[in-house]
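This document starts with one chain, in the form predicted alone, laid out as structure tokens.
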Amino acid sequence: MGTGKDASKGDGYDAFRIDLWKPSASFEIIKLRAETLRQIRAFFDKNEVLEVDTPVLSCATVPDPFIESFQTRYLPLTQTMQTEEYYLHTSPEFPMKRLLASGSGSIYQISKVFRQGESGRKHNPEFTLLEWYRDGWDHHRLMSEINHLLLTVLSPYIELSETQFVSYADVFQSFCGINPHTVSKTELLACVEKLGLADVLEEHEHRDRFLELLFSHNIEPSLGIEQNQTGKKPCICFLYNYPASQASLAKTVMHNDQLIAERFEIFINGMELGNGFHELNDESEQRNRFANDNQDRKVMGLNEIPMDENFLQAVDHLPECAGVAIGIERLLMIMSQSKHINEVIAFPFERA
């Protein structure tokens, strides 16, 4: 009978094989994550919002060229049906939403979810999210509920400030001067270039991924962080009125002049934490959204995907609502002031 070991390898490699077999979290965090699931699910309980169960394989998936899906295949047992190209969901929106369409009401869900590519100190490939849809509700409405899940959760763990509410275009004229809405793209390259960052990407690229880069580099890191006579300390940021070219599923509305979309993110000690919207209800537009993205992904020798014709043919029949996704490693990383996601999860993509 084998021992399990390879005694070609020697003590050193037994000992690195016996380290992967174990959790990378510690039992602690184990813990911390059962509770915070548990408080979770005591306060959409006491605030009546049914708690739903969605598919993780669907025949469909996001067209955003920058989220790229886990792909599978459906093996029938039977010469009667076709192999089928299926993929793991990046997040349980299209379902929910099909839901709130057929009259569910607000609703949430905690699931796991799959994206390629997302490995690194705040990535796995695989991750979970905590997302739900308020029917009746617009994002403002919403982000006030979110604060208050926020503090409920985070309060017994760390010290928060005042929380702060701020739009897209007063943090890019406080850290870079411009108005990202009416900026030129010649204005944008100058500013990448002054803070260095001008070999990163081509000048033909989009306006938006100019944004993106001066955003993650030079405003991101210092969102919901507040700083005083007395030092750092953080809080949670919520960040609105983004361009309406970054609407994504978002409704877009005019402001100021100017169409904005009205979508939110939600940052804490310089780290997103989450996404939300006040959801788009017109099929037309979202056909014509995803169909843009496809171009997208076609230029940038990215495989088309499929139209959700499920998804699609609901969009006119959802109701007003807004909707959030929120990363449930890094409000644990938050809550356990943890460096790396791997502290956080039992068994990250290198030990699965």
The other form holds:
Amino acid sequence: MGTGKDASKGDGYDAFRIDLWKPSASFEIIKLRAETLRQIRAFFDKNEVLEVDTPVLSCATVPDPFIESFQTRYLPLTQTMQTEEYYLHTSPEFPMKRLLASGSGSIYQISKVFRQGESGRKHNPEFTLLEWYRDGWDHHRLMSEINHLLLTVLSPYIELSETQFVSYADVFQSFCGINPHTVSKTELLACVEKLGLADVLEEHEHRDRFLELLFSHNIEPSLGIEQNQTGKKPCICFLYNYPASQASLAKTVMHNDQLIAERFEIFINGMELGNGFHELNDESEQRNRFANDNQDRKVMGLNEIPMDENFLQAVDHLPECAGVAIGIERLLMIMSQSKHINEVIAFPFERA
Amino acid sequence: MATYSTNEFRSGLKLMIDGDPCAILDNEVVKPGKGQAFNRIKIRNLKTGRVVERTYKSGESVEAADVMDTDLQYLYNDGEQWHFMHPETFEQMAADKTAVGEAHLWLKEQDMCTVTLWNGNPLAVTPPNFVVLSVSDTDPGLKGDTSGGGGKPATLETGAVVQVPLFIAIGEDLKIDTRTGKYVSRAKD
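Having seen the form predicted alone, could you give me the form predicted in complex with its partner chain?
Now the full complex is given, and it begins with the chain already shown.
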């Protein structure tokens, strides 16, 4: 009591002890979050994109073998009824597409999403996603709108060089000297060995795993950074035209005799900020991809995910559209130049 | 065989890598929005002290290294080995030149040291941060010079040579910071 220390400062830390009951983010950054969300809502308001709200809890989830959902159980009050399995969403994509398929027009949502196991300097298992869809647009038009929004939000806080648009093939060519669409397994093995990453993957694994290894270790850290004689400067970098095997929920098209996915990702300062698609609107193709995902899950020893019939039945009704999901915490990290995601979340996982 | 999964990786964790015990200095999850996640770790080889980077597919397991730190009292050196004793169990243990390394310059009989054990055998010895050692040889002190402006080498009882102020004389006890190998002050009685 009354030792002369200023207890009202509330910076989250004292000299010798971390008090887990206090927020890990400063109030400056807590205010920055509020201000950023306000700006984003104003942006969509001005552009007549409707804010929507879809369930966090759902009877089905994404079967992607590299995204794990939190699972929970609904307990009915009458004991004669069986309990039911539910999932916390990993993104609001499926119900938002059901709205689009029902004629909503362009929509956006800011929601908390949940992913198992994702914890670290740039990950918190619960995080905030800004997701939006543009009715009638393709991914190129959407990329230019994203660029506009990011410049609006970021410019007061950091100086950005001119935005870059590069293809997946171009970055692999310039960083690894390979064509990612046609490269052989033998060349991939030689390439990872040259980078001292020989033992990370087993030879029989899918070539996409090797591309992901090369990408995350040798390419991603340099994306969204413009380098010239005067030094390094951050910029927004859009990477597009992914291999068709990494299409996820994007349309695939023939491009220079190569089947590619109309998918893109956004990077700033070597960090991924978001992912977008020219959205697939072919139900049978979507069913095939989910079935393949479940097949891959089986091989990896993971549980099978029930098909989201509500979503699948909407896919054929989905208009031509493009959509993107951007991590709000990553955006705040860029704005505040934070090294750890905990600096931009009041109560991250360890304090939740 | 005990193992750690990549989701248990954190700094300080001891792993067996390429047959050597290593400590994690930094763990970074490299997880794309879509696709395979990796754990990229920076590790120190506890035998050689070298720092290297390693990548593991997230979800894999790595063998744990049975490494622990114990506080032991340094007893004596028999010419080949350095002998230590547990202050409560009186159990004795000998460490060779590789394990003791540079620490032999700061080991004084009766001092408590941290001995890192790997599978129960000494792997490394860390002396206390500060030790008091007497000067066995140095040039004659300059009377009246207490400025500490200049300096001269002094040989200590353990054989270590440190830079000391000109006024220090043979037989004096000095406080030394073992982490930097530098003179701190005259030892106060």
